[in-house]
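Only one chain is included here, represented as structure tokens and corresponding to the form predicted alone.
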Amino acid sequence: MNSIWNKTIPAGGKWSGTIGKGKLVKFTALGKGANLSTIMYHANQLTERYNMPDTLKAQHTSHLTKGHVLMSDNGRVLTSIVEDSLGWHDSISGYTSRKETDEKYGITTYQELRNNWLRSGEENFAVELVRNGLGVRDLVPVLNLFSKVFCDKNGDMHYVEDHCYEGATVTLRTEMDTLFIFSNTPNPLDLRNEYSSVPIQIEVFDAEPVKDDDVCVNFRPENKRAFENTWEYHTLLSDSKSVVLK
């Protein structure tokens, strides 16, 4: 299968963009030790937005993996993962700051060299967020693809270094018309000295509809129900609804 639209974020880098619903977008690390802040919003209605808290508690998780939705602030969802080479991504680490990332790798500016200093994920989403019409005080807890922390029994955070190889994938199906928001900045958590963040690939396809033995939909019975208020929301706007549920 063709993809309709394909696109690499290189290294520090970062991007937005509405992807509509129906899409298929695979994500792929281009080398070993990943990771991609991700914030996802409803492109029609900003307001809503990706639900951190209510996405971990209505699935009963910490992490994401195939199966899982991420759902908005209303309820419904934006994006379901529908692959999954990892088994893992992490919800709950956040992203860099700009004192985090000259504290671990040194100081560094634009100035001095050009594109190729260290961005921190709190700027690249500051700046993507001016771009759609929101700010700062839009941002939200974040998904970070490829990246694996988990809590031991004392609630101490830990970050697994060989986690992501070259090569791994993660799918996402978008249920809305969603905008997302990419920062391609090292996972905050991430105690190695260099600056690891590597190219990531993303290419857009469309999507089959969803069936009514979709993983997705029936993994929880949570997730059902957001699926349902989400068809509902597209019934009323007279759009064509992607699903009929037997």
Given for the second form:
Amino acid sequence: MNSIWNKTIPAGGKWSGTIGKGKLVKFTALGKGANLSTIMYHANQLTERYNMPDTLKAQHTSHLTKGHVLMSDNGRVLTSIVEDSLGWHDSISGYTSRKETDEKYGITTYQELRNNWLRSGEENFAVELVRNGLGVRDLVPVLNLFSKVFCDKNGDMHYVEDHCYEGATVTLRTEMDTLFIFSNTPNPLDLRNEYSSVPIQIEVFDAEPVKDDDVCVNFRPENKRAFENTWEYHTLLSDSKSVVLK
Amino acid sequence: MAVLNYTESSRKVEEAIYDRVIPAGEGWMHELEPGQVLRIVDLEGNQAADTLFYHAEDPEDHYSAVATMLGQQNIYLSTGTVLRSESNKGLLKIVADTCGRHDTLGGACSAQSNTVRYAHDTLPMHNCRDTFMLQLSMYDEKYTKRDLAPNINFFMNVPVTPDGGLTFADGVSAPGRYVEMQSIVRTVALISNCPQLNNPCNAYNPTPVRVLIWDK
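Can you switch from the form predicted alone and show the form predicted in complex with the partner chain instead?
In what comes next, the whole complex appears, and the chain from above leads the way.
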């Protein structure tokens, strides 16, 4: 199947844009140790956004993989994880700041290095939020695609260095028109000395209609109800198919 | 169960400059001066006090669960935890805690999340996010829904397992347990005393909390 659009985000890069509902968004790590910090907003109602606590507690999980859905603060599904070669994506470790980036990798400047200076998640997000009419007040916990951070029994957080291999993929399906903001910057808990960002390829495909036996819809009863809330929204907006909330 | 971190306070109730009970299902929004100490008391045990903070001089800089966890590389809040804003400023520091552990991953209940977690017919039930929004609407028009970032659940126990699970466990709190935090900057506190009737972790019985404030 040929993609209808593709883009490679270079190491340290950023991208934002709206991807309409019913698309597959496939991410491929073009090197090992990738981390793509991601925030999602409902493109038609920007105060509705990905909500980490609602997503985690509804699915009784602290990590994200195939079958899980990414819920908004309005109880709806923004996107679902329909394919995943890694088994774990991080939801609790946030994005890098300018200060941390300078402290960890040394101070770099545009004046000295031109476009090879080391970008931070904080600045990448600030720029793309403002570009889309939002601001830093709209920052919420991000999803870190390709990273694994686990908590031991005392609650201490641990980044797993060799989790993401070159060629690892994860695919999201958009269930609503979604504004994505990406910052391709290292995981804040990645303790390696070198700036570990690698390029990430994004390909978009048309998705098949969601079927009754869909893995994400049927993953848990909670997921089904979140999908029903989403379908209700689309019914009221334009779809003619009626939805019964059970 | 991880080690819990208990620290008692030497502050005396009769010396507090502010003392108020927040009934179950009610909200509270109040500004704290730098150095002031806020104590929240779980009067009857296993109640959840859903709490957010804002930098009063920069209201768009809200409490950040992730910055707070990253600052200590640990997901549980207790004595010594600095409660951080999105821009990584220290807003307050927990200085005493007789509960031993508090959650910041579970967020606040809402009408919509209740439909997902429990059933569609829970939509009309009272919930924390409604309380937050009502408090914001009464406090100052500069606060909006955009400022409702994931919060702290004082007295709640939400363990995360090494294999990536997340559960709502029975509470580690008990009647009279409290948490105390000292404001570092001028801070606005926003509390929803959780009205959740669908979750066994409060025995389906939301109860009052008490807030006390001491001057430096």
